[in-house]
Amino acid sequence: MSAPEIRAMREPVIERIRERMHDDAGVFFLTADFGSPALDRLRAEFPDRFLNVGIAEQNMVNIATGLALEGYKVFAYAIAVFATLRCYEQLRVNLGVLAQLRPMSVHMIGVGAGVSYDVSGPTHHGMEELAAVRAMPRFAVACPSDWVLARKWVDHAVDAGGTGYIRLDGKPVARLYDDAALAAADYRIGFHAFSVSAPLTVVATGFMTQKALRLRERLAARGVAIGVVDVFNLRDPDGVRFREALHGVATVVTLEEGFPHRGGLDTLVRSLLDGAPTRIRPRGFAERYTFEIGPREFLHEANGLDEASLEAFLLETLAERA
């Protein structure tokens, strides 16, 4: 079997937006002085529908709102924490309050989910922004686990309209979805079950789905089966289908690059499984900012999220119910 293709998420996302701009004169792209090779091509082909607002994310949201009120379908692109937390009031008022009164299509693209900007430190780590944007009514939140699923989001955003946010990993990631799984993946459903195991199933999002699937392989080599479910719609996945998919699962372990019990993935899973007998065990970063400097796996190890620690935790969790 050939190794999965590894790509940075932002490249295929911007490539797909550029393709949609060829077909739809209403698509407009904004950036807060943030680039990429794919963006260079987009800017060259559509100089009249591209604007670099400079390092001014708050103003970028204001400009995006004005363009949307004139009928454009706007994508606004920046580092994840700056696209959300730096301009949260603008998101809330322009893309929350106003969008409830006037139809508009504005989608924020944030690069640097979790600790993918590892050596940049806590100012660039996307730990709280997922919970913050989830708190706003009617604001879509997407967190794809690989680059083909990220690319597919573009068509969903253009066709569905409305307001929302996609958080992309800052590092190249492996392709997880084959053609069949990608064809079945639907942002309106919002999750994909790679496998389900009644004793224990891991529910993950973003980069942690990559790690969950590697853990499944490690445990399978020891004769231990676990399930893996990827949640990529963090606003409103189909709750009925989610409960059906996890029916009979004794324990769900949630994995996220964020703070558990603070409005992220584990909070969503608890709400979706409310009333079910399933035990939920959340795993994420310790409730503190990480000032240690090192690559992503170093930061994971410091928080018990490295593969060896998670493997031991999953085996321990399974033993508790044996």
Second form
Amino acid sequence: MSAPEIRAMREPVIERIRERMHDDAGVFFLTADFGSPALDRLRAEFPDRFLNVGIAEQNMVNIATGLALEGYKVFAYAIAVFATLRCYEQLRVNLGVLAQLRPMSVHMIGVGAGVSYDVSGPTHHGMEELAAVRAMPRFAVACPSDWVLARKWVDHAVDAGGTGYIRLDGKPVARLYDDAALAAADYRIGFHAFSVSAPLTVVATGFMTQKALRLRERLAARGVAIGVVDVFNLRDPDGVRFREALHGVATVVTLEEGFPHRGGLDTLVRSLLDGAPTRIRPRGFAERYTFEIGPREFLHEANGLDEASLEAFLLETLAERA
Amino acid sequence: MDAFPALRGADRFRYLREKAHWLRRETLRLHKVAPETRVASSLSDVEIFTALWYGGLVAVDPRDRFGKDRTRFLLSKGHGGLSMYPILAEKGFFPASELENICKPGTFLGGIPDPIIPGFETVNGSLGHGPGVATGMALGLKRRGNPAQVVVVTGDGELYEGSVWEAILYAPSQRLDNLTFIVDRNDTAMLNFTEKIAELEPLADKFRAFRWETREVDGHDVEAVWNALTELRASPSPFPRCLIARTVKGKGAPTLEGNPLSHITSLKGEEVDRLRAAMGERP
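What's the form predicted in complex with its partner chain like, now that we've got the form predicted on its own?
The complete assembly is shown below, putting the previous chain first.
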């Protein structure tokens, strides 16, 4: 197998937005003074539909709302925690409450899911924002695990309209979805089963899906099979299909870069599997902010989420059921 | 329907004064219908709304209320919205009979207006949204070459919200001469006078320092309000416009005027009757 192509999610996402701007004069791009090489090109090609509003996320959402009320399809781009938590009241009042009464298309793009800004410390770690935006009704929440899926979401956002948030990793990530899986990935279905294993299947989102697939390889080398399901629509994946896909699975381990039991992935999975006999074991960050300095894997290690610890946890969990 | 355009000179301002008088009496009457409404905030903005909506400065067709040519009118101080209800009813946005149902089950006329009410553009009353949303609308209109105007009204207590200043900082940099920001400067927030909470003055200097084309007027002199708004609109300045309307919270109700707690004070029904009787049918 050839090595998967590794890319930072924001590059293909912004490239795709720029392409859509070519055929749709209504697409508008706002940034809160946050950049990328792809954005330099977008800005040069579309000076009339690009604005840097400065480090002012509240104003960015308000301006996005005003532009959307005038018919523009707006993308608003910032670091993940600031694109959501810094301006949560603006999201709620304008992209939640108002959007229910007046149709609009505004999609927040947040870069820096989980601890992808590892050495920047807890101010820049996206640990709660996924749960926070999930609390709003009607607000789309996308958490892609690779860059081709992230790019595909742009088309969904432009074509479907509405309001929502896409959570992008801050680090380059491997491509996980092959052409067939990507073609089948549908935001309304909201998840993709890479494999399902009846004794234990990991349900993960974002970067943790990358990790889950590596764990699957490690365990396979020891002759142990696990399943991996990637959830990329964190608001409303298709519950019927999800229950069907996981039918007969004894244990689901949820994996997220966030605090478990706080409204993120594990909460979603619990609600989707409500009434099923499946045992759910959530794994995420410990109940504290992480001040340790070091690369992502080091921070994972500090929280028991490094590959070795997770491998041991999965083996123990399997043994419990045996 | 709208008499103003056909009138000239002093007749115009007599007409506006009559409308303001009517609106103040109606606002008081509706407060008796729904005592949970914020009457003091709604009495300070009467002349502002009158100048805008009866002086030809806000044009919205109730039969095509999101028409592209309309004036975008945003009432960011939603809590002062009671005095908008009679205007919208009178202009045909909804039947006048609905006014008797304010805050009653099943109506769309709440204590703080939302766009479930025909005539309201945005969600209001959660403070700190109107100026930024208005900036986005003004920007969108400019980019599309649409000459329509955007008018946003805030209170002065709302100026404590940081997001308001993000918009005040940003709008001039985009040269949004199609945007007018009106501050209902009634000197009073919820629990105290603004200058006793954190000084807002010198307020006009602050707007001017941010490059807004700024005027200050007696906000209860409807002629002065209309003249200032008209002058601002005609100004050659490339920057957005600001009108600071110096008003009295609870204007026309002596128990509210000068009361630091007027925001959360309601008037008893008998007091409303007395005030309305004393005002008389005409100014």
